[in-house]
Amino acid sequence: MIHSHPDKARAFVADDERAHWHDKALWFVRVKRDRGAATVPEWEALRTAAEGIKAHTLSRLGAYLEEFEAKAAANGIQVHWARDGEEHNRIVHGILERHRVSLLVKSKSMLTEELHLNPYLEARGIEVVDTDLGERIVQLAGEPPSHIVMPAIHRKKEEIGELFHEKLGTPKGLSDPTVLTGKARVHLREKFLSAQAGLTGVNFAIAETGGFVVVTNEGNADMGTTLPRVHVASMGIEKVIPRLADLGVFLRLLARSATGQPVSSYTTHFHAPLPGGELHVVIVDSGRSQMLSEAHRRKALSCIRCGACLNTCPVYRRSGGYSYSYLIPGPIGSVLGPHRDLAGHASLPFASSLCGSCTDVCPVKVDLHHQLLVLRQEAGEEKLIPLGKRLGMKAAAFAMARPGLFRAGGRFARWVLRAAPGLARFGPAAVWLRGRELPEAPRESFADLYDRETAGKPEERS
């Protein structure tokens, strides 16, 4: 099985047309995000506020979680705690088994993807139907999501038409998005009407009120939590925020960052179970406390899963979501995966140009490219990168610490590029240069130019 990002990416870019289409589709969403942000004069102030709220919350996370539990219980919500995925799945199965649930309709939840809830329940005889259209598409295809907001962004409408023909019995050759969506709506409506329970994720849990919020664009979460009498919500410990007043900050940032919309179509607040029903919240740790305990990893827990970093990342856009070894792709996945298991995801910190665009668009100012740089250093220290690359970096460090040697090396490299540019396409640089054109080598370095221009001039003093 291929685990390294370069190898998986190579398989994706082999289809040149798909790679370019994927790139353009994601960049279109990034442009919408920029337009949406530009309509809010206080956009940067909102980002700063969101960053501060998250930092404050993480510094007192235990207290806010306990406050949320107490307020939620007072509202009639049943709160459960799970150390890991196995305990979470066992709790959810116990709730469903007690109510004799045979069909569960599920709203999009990256947490349950992380915890492998679907196969756990299916192995115990419970049918699980993902009701977000993108999630349903990849579920029918037997695939995981390739994007955290647009799970089926990697598939073209013709492919979805073929999939629906095979799985839902639609006419062969049908590829009209409106018609396909209508067929999916009919298919899912039957599931909503037959289900005995619904499951959602949690976008934000408010400690002050004991309620939580689910944000969607399709209304599937509302259908799945108002028709069945049992609602289970899966929530990572990092989802809590202190006050209801804080929610407005995040809602103004979330939709614009994710899709460029001023607001999502549905922002649903849950404060109590339906009359005669039950509402359960399962709060999960699953390695988050470990990240919280390490100052250089903690800020990654601020992520609100908007997907903006994926839409802007030149590597993700050109390599696809399935080139990543962690279930969450893109820059945030390249941080979260190695934070959890560096050895298992050692190639992901290098799936980046370190351009910093991910950090620039993050609505809560997670310093993603800085964290990727730290993870690269840790991978080197743990000898998780190839020996040749480690030796090359040691040689570069040796030269950079010696100005004379560094300048001499620069002169030699410029001479090689002018005299025999083809030589640069051999050795370690060959892969990098395969899809790039080198600029013409300058006659002198900046240091040489500076020395020449300042020769004989008196030193300026401030």
Given for the second form:
Amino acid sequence: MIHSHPDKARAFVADDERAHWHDKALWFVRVKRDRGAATVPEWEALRTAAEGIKAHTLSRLGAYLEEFEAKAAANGIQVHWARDGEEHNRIVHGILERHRVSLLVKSKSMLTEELHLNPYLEARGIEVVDTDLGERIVQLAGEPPSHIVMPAIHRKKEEIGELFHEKLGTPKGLSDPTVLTGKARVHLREKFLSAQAGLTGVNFAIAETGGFVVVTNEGNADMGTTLPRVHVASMGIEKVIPRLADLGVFLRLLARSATGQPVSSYTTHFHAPLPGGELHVVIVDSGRSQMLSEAHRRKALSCIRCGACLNTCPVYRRSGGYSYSYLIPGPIGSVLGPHRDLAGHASLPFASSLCGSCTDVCPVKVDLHHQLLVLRQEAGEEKLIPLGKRLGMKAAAFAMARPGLFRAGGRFARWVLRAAPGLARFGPAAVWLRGRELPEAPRESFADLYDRETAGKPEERS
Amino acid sequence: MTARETILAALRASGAEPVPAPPHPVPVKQGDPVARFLESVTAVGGQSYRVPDLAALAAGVAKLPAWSSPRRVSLVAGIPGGTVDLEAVDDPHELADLDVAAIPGELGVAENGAVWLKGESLGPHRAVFVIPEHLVLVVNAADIVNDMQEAYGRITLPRPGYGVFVSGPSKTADIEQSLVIGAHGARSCAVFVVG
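Instead of the form predicted alone shown above, give the structure for the form predicted together with the partner chain, please.
Expanding to the full complex; the earlier chain stays at the top.
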């Protein structure tokens, strides 16, 4: 099992044309986000408010969850609590079994990906259909999502045409997105009409009103919750916000950050079951309370899953979602994965240029690149980075603390590069030369040049 | 301990220092909200119309190609010509072949073309806003607000426990980022502003 980001990225970057296509597709979304943000004069003030509301909520999360639970119960919603994935999956299966559900239609939920709900239910004889178009595509392909908002962003339309031909029996050779979407609409409508239950995630749960909000562009969450009489919603403990009015802040940020849209097509507020139906909310911890208890990790729980940090990340765009060992790729996943299990995801904090663009676009101001840096330090302290790299860092620290040695080393390195440039392609530096050209080594260092130019001119030395 | 007790105990023990709730920023008003709303509806893939009164509304809706299809629902007092009576429908699955539904909106949002539909405006079946091929939404000019923050200032707890913002037709860009209108819900969304 390959875990390290560079190893997992190898196949993706080997296909130069596709890597560039992926990079451009994601950058296009980033540009749309910029245009969307620019239409709101108070954008930065909204980010600050969203950050503050999340920090406030996390500082009294238990109280808000209890308020949500009490109000939701008064609204006729059945609230369940689950410590981990196993408990969550058992609760969901129990509800479905009681209603003799054989087909469940799901809208997008990264939480249920995290908890491996689909295989759990499938092993117990329940057909689970992901109904977001992108999610249905990756489900039919037997893949996980490669992006949290656009799950099939890595797939080309011709491949999707081929997949639909194989799995849905559509004519061979289709590649027009409108035609393919039309085929998926017919296929999924039949599923919506025959399912006995629908499952959704939760974008925001409101403590004050005891209800929750789900946003989609396709309307799949709405088809899946207005036709079947049973609706199960899975939410992480961090999804609660204090007041209905807070939605005004978050919804102005969410879609603009995700796709540049001023708002998603459907923003549905659930505050009671369908007449004669049942509405269940399963509140899941699964490691989140642990993250909350560590002050330097806490802020990662503010994430509203817009995907803006993925779209802007130069490493994500050029390496694709499947290069990451955690199920959420990109900067936020490289923070969340190692926060949960540093040893299991030790390469992820290094899958970043630390340029800070992720932090700049984050609508709730998660300090992503700072957290990545902290995680690098933790990985170093716990000896989770390769020995060669650790020794190299030690050697560099030793030399940098001794200017004479540092300058001598520089002279030697410049001589080697001039005398035998091919030599650098062997040994520990070789990895840097994959896909890179060596610069021509100058005869003298900046320090030499500086000393020469300012010799005898003490007034210029400062 | 139950899962609930375990989780709440862990949260109490998390040691997070109290952080006060921040104020919300005051949005800058950007021009005439009705004009902006009409533009936004178009920008999100819908069709927008402004009509002076209910007579003009009825005439405008009658002219829509979608309204000439046979299976029509009207939940709007000023729009005659519905052919399907929702009260006579027991099961929303019977609405699978619904062509078009006209629904009254409580308010419209200038910044994004969204129309707030409250639960009781949907009649006996919530599915009516998402299952038809085409959607007609109606909102009074006086009920257009500037932005979502202003909208939530006017929305009270949805009763009977349901409400939805609809912004244009159903759409997806999941295949190569190409925008396709009509993913699962309505393929078209005509919004009429009255007054």
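Here the rigid core means the biggest group of C-alpha atoms that line up within 1.5 Å when the two forms are laid on top of each other. These numbers come from a predicted model, not from an experiment. Numbering follows the first chain given and starts at 1.
Once the rigid core is overlaid between these two forms, P403 counts among the residues whose Cα shifts by 2 Å or more.
The two forms, fitted on the rigid core, differ between these two forms by 2 Å or more at the CA of F446.
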